[in-house]
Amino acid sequence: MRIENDIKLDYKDVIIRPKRSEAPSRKNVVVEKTYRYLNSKSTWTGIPVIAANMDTTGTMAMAKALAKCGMMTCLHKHYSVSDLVNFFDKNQNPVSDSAFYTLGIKDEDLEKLITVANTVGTIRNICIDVANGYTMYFVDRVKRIRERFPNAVIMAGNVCTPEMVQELVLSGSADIVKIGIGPGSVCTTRVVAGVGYPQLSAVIECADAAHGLRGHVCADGGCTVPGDIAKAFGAGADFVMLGGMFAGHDECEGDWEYRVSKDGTLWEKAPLFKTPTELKADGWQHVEKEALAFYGMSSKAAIDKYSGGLKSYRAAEGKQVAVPYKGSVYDEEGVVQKIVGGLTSACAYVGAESLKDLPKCTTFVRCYRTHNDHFGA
């Protein structure tokens, strides 16, 4: 046993210090970035924000919506072969270029990927997603997928320390390493297992390791407000993955709670597990979304749904919450506008003319309270 005494920080522990500059107005800040990937040798240009591969947020509807905004989506790994073939066949355009096919490390996951790829011709982006990226089996599986798909952009994770970032990049396997153990809003790994790493420090240290090898990192989890995304990019993240911030929008899938009214004035909570069609058949003329059941992919809800329940050797490492309905990601003052607006404002405050320049213009100030939350965050 040993103890590391160096201070490690989360997003809530710091704030970005403003700086005097001659940078232009925030409306002139460029938030798009262009990346050239080390191992696939391909390039991508866009706003490097990614919807997480959770079954509520990593949806085909989300992929289509965010592609129009220049952002990306990791599709969840529970779509059927026919659904995936149909999606990639019909979207041989910026949508497929901005969507990651996600898989785990079981043999059947790889077989499914090969089947889809052989049918549609090619898969440009692949995300290999596991809760624990520290096993040699995971490293070997990433290598195997790279050998089978040499030209694909491969994102692999999750890890949270530099040595595993170096392992995944130096092996010639990963173009992007996904960073984060336990920071997510519906992840309980740090509570259940006592394992993790403060996310801001993880991003800083892992980005430094990756960039020295011309690799890239994706900060996955821990962002609860747009300012956290700016902090992640300021810390050196190349991409930022979001789950909870995209949850609750029209583009999500899953179990919705509804409110109903007969006259449009007096509303009440609808019975659970009934669809809008069924509710209207029951005589409710007005049916509106109220909240989405949002859960971690290692929660009991997800394990019951996809793995036949908990086994004796494991515990659930996620929770389920109800996320209020937020409208479309496109809505005025919606999540996309808040993210882009927050990034342009952060850049303007520190004199960065583009998102690419933000890390070299960022100075973090340690603090115990980043904002006044008297009336909420």
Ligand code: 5GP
Contents of the next structure:
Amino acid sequence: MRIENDIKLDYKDVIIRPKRSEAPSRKNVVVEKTYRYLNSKSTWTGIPVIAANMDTTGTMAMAKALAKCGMMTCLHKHYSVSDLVNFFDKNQNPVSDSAFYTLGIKDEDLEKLITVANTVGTIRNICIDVANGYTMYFVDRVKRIRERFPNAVIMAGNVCTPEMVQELVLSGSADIVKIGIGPGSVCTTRVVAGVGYPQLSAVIECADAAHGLRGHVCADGGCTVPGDIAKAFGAGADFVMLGGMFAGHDECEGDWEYRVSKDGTLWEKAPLFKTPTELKADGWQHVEKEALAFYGMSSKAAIDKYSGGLKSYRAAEGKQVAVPYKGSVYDEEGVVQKIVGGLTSACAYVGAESLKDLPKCTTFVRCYRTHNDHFGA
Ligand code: 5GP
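To complete the pair, please output the form predicted together with guanosine-5'-monophosphate (5GP); the form predicted alone was given just before.
Zooming out: every chain and molecule, the one shown earlier first.
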């Protein structure tokens, strides 16, 4: 047994220090970034924020909405071949360039990817996603997928330490390594297994390792407010992936709770498992979304739904919550505007003309209290 005594930090442990500068006004700050990927040799330009490949947030509707805002989406693994073929068919859907096809490491996952890719011609972005990216089997699988798709942008994870980032970039030929073990809003790995790494330090250390090789990292999980996203970019993340912050929007899929009213003034909770059409047929004139069931992809809810229940040797490592309805992602003052506004403001405060310059302009101050939560966050 060994103890590392260096202090490791989370987003909540730091704040970004403002700096005197000839800072441009917020409206001139450039939040788009351009990347050239190490292994696929391709380039991408956009706002490097990605919706997580959870079955509620990694949806085709989310991909269409976020593509319009210059952001990306990792589609979840549970779409059918025909849905995926329709989606990735370039002639019909230009949005597909800003979406990742996600798969796990089973043979059948690879066979499904090959079927879809053969039908549509090619898949531009591939995300190989496992809870524990620390096995050689995983590295070999990433390498195999790279051999089969030499020109695809490959994102692989999750890991949270530099040596495994280097392994995935060098041996696996990944372009982007996804960073985060246990920080997620509906993740319970740290409670169940006692395993993880404070996310801000993981991002700082892994970004340093990846950038030394000209690889890229995606900070995955743990952002609860737009300021956390600014901290992740300040720490060196090339991309930031969000689950909980995108949950509860119109673009999500899953089980909604509704509220109903006959006259539009007196509202009550609708019975569960009824669709809006059924509720209207029951005489409710007004039916509105109230909350979305949002659960971890290793939660009992997800395992029951997709894997036929928990095996005896395995514990769930995710939980389920009800996320209040938040409207559309691109509503005025909606999540996209808040994220972009937060990033431009962070850049302006530290004198960065663009998101690209944010890490070199960032000084983090360690603190015990980042904000006043007297009236909530
Ligand atoms: P959030 O943005 O909600 O804080 O984190 C989203 C991330 O949590 C996902 O991209 C994924 O990496 C992680 N995640 C999703 N479901 C689970 C789960 O059931 N268990 C664990 N350990 N992590 C999860």
